[in-house]
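One chain comes next, on its own, written as structure tokens: the form predicted on its own.
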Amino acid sequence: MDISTTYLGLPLRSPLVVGACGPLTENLSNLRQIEDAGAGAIVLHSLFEEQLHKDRFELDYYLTQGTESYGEALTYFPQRPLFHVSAEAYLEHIQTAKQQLDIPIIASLNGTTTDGWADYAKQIESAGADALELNFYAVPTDVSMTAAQIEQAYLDIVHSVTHSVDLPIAVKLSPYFTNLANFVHSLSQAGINGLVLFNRFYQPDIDIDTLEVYPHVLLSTSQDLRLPLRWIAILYGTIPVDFAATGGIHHAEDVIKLLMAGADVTMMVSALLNHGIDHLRTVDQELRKWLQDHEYSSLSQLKGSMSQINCPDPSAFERAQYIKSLQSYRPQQLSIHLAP
């Protein structure tokens, strides 16, 4: 059974891609295991521009911290910096991965300045990455900044990067745009090759006993795939880029749904954190069996078959279906008493 696909111009043996995740991709032995389990490609954990700034000032940090402390101070030794992966280590990780693995290695970058995005993209290209994912992970909180200004800032970054490197470029977006379809159309015109939908923002929690705000990571479930499924189905055939679905991909059924919507690849993270890297083998086997049972000879027959332009009911992805869903829903135990 042929389950090969292409993504960002790269031929992949499988649509199963491991998404950006430090615990999964920082360790070279994990990367080898991921390849052996059948993944089509690997997206490395993100390199944050803050890490590169940290590298520049790290020596000064260690030399100056504690200079005003007395010898018996419990906090005399320097505290570990926020970021533990240096830029140099990240670039070396790319080089080593490329030397030891045969599947494509996609780097991930999250910058803070327009020049920074381009400069670090050049370094990643020099390290040998096959492609680059621009991880637009930022939460605008300035009430004076308009939606148009935010979108233009992203477009400026894309222009800067695409004019600085020859790597295929994907952009990982959040769904929080006034008109997502219009914005991704502008991104495609700016020269990107792919879209990764969607970024799942970290959401803080509050400890009501210690009165502290703390990180609370929630792994995805299969229910989370509905958002990327809907938008990939809407955009497929109208925006000339490749689509990667991320968030909620745990089983072969999830992969099949997203491929039908129009995805070129599906990126798995939470499922592997829950079940281990070998879970890739299970999904691969189940995907092949389903395709064989349903008499598909390749993924190309499947891809986009249930997108909006090919779906028997195109309105299923739009407002009319929302109204229909509300009207048709019936709770299992109806305990609501309506007034006469």
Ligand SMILES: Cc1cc2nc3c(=O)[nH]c(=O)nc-3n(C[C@H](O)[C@H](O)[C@H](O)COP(=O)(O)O)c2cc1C
Second form
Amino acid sequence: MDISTTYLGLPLRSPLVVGACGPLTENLSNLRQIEDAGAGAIVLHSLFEEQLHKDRFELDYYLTQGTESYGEALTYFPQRPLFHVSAEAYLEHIQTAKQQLDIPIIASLNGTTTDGWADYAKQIESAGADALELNFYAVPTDVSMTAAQIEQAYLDIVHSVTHSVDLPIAVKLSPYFTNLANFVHSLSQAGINGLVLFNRFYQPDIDIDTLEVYPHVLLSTSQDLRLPLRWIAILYGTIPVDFAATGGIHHAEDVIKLLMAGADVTMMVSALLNHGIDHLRTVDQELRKWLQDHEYSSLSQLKGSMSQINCPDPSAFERAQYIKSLQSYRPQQLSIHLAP
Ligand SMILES: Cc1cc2nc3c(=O)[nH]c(=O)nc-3n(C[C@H](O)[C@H](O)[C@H](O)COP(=O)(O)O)c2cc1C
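Right, and the form predicted together with the ligand of this protein, after the form predicted on its own?
The next block holds the full complex; its first chain is the one shown before.
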């Protein structure tokens, strides 16, 4: 069974890609295990903008001082050292991974301002990475900043990177754009090769006994894949970029749904943190079995088959599905009386 695919112009033996995640990709023996388990490619954990300009950023201030300005909160951010790898170590990690592994290695830069991206993209290219993922992880809170200004800032970064390197570029985005379809169209015109949908925001929680605010990384479940599923199905065929799905991919069934929606690759993190890297083998076997049982001979037969490419008005379709799903809901408790 041929499960090969292409992503960002790279031929991959499998659509199963390991997504950016320090605990999975910082360690070389994990990378080897990921390759042995059949992954098509690996996205390394991010190099954060704050690591590149440590001295200029106020991160330390917010890590250590922020709490005192709020009467009742003791901590707003984690107390443990945030970065245990330097930018230099990150570049070395790429070099070593490229020497020791055969599958493509995708580096990740994570930030929000225009400074320095192009320089580090060049260094990442020199270190031998096969592609670069740009992660715009930002929660805008400035009331004077418009959505257009934020989008332009991201486009400026993309322009500066795409003009500086020959590497294929993917952008990892949040779903929170007023018109996501318009913005990703602009990103595509700026020269990106792929979209990674979507970033998950890690909302902090409040401990009401200790009055502490603490970061709470909740691992995903398969329910979470509905968001990338829906958007990849909407965007597939509308812009000339590849699609990587991230968020909620745990089983072969999840992978199949996303491929049908139009994904070129599916990235896994939570599932591997929960079950270990060898879980990739299970998903790989189940994917091959399903394709065989359903008489597919390659992934290309499946790709995009359930997208909205033939839907004349996806927005109207979405609204109709929304109304239909609300109206089809039936309460479990029989004591609730439904209107006739
Ligand atoms: C512990 C942890 C570390 C992560 N580190 C990064 C990172 O360095 N860069 C990044 O772009 N995403 C990072 N992510 C997000 C994942 O790449 C992924 O997009 C997200 O977890 C959703 O996929 P999942 O449902 O398979 O977990 C991290 C996620 C987790 C749980």
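Superpose the two forms; the largest set of C-alphas matching within 1.5 Å is the rigid core. The model shown is predicted, which means the values in this text are computed figures rather than measured ones. Positions refer to the first chain, counted from 1.
*Yes/no, N30 Cα shift of 2 Å or more between the two forms with rigid core fixed*: No, N30 moves less than 2 Å.
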